[in-house]
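One chain is shown next in structure tokens, namely the form predicted alone.
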Amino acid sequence: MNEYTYPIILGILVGTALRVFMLRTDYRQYPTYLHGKIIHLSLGFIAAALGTIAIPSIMEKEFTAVTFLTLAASQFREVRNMERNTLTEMDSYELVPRGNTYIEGIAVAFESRNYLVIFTSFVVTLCYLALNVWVALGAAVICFLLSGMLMSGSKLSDIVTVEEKSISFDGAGLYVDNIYIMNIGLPERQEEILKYGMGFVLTPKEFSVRSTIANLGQRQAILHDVSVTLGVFRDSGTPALVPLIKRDLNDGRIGVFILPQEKDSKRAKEIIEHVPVLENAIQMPSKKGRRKHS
């Protein structure tokens, strides 16, 4: 043992502890599977000692070995692909798909939560060897509160107004509101739309939040999520029978048309307010750059 066991000890026990930490399983339904988790807390124990190990070999100007720290870059990226490739592979199984955006958002989040471990490790061993153990544990502290907020993000509710309104038929067009969503031909598809379905409008609280909104890959979001969560009151091979969101092209709101078997509208709206803005998807359309021509 030397000055530095008990600072990459306690560097690797707290960023290991942080990836426990971001780690959860909720209503989205990933990682659910044990060997999932297995992958990803190894994959945060490596993130923790090398962001650990960088300081000590700083400071015995082993300067090679912190060129390891590109290495596990190159290699955390990989786990991107993995968890796109994964999840892609799941999704044609869905009833209602999660969509290529939510995927890539999901993809990119496991990635970036392994390089918040290797900072949060440097940081806590620079403050061990720097200063003193308890000032690392406050580092810890902070290290960790700043993940939670990292992770939180933004969520539909922060962006738009969620209302329960009425679906109706016009001869043959489904409309939520006054928002057409489609055409049902058939008399009894007709009436199980109408006992089984609810619909929503979503009412953007600014002008450049509605090309947010209006994203595909938005869209499916909300429906895959209120569909995981509350069920969904169809199969394969009914095509009429798919929930579906159509846009306002006046006003730039969208109706929302949900089949859920349990069916709870006070819960499904508070599943669409808490759908997370897929960072793919905003846009900031009212803020206009001046681009420069060289």
Second form
Amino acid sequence: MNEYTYPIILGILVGTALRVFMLRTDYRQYPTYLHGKIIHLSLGFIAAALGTIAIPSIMEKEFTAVTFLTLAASQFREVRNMERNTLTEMDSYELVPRGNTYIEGIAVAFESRNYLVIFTSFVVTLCYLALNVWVALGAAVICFLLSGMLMSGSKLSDIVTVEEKSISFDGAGLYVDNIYIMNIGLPERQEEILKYGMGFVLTPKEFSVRSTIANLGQRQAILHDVSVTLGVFRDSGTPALVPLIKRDLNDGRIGVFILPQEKDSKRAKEIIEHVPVLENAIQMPSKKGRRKHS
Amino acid sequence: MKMEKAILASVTTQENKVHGSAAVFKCETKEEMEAVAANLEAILDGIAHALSDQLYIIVKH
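Having looked at the form predicted alone, could you now put up the form predicted together with the partner chain?
Following is the full complex, with the preceding chain placed first.
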């Protein structure tokens, strides 16, 4: 036991607790299993230890010890690769896949959570050693709140309005409102689609949003989330029964056609509104300043 | 090789409308054409698209 023991223990505890706080299994069904959780908790523990140890090493004038943090960075980049590989492997067996953009978003989130843990442990230990344990605990609370804020991105309801619209056939063409979805030839498939299908139209609230919801990865994420939550009326070998999203080129609206197992329009609307806006899909063309013509 | 967007077969009641390398199934009635298209859709894992009342194509997407 020396003067660093308690600060180190506190730093590691707070860091690991933060990782537990950020590890929630939700409707995205990931990570579902105990083993997946153990991997992330262990890595969270390692991250917490690395963040904590940095402070005593600096105080002992062991500056080279900070190079450990670079090791951590490469270690956690590996976490991103691991998540990406696992999810991509699993994706090919999903009836409605997540899509690469969604997977990349999840992988990035897993990597960044470890950095938040390092940062938290670092700050908590620093506060303990430089000031006292109460300040350290206060810093821990602030870090928890900050992480909670940083980890919750925006939802689709922030950028679009969702309305349920009827689906109809014009000849063989399937339409949601007036947006063309696909050509379904067989009358029996058409009947199934009219019976089980549901249509929604997402109208962008502002101009910049158009390219975000037009992103194919974002569209796939909507379809995946709806299909995971409400089930999907399809099987392998029935490619005609596929949920699809198409875009109205005139005004940037998108028409969502889904085939839920459970036809509950209120819930479906809620789920679409809660689909995360993928970081990689966000584009802000209106941020570009207009050039002045002289 | 992964094939994308290929016409796997066409089913028609008017044979003179279709030519080419994909298999052509000639049917007598519209009902027969629909039955054949439904079967082919399941077998070939493609989608039956209607180009007109007399012509269906099975497309791999």
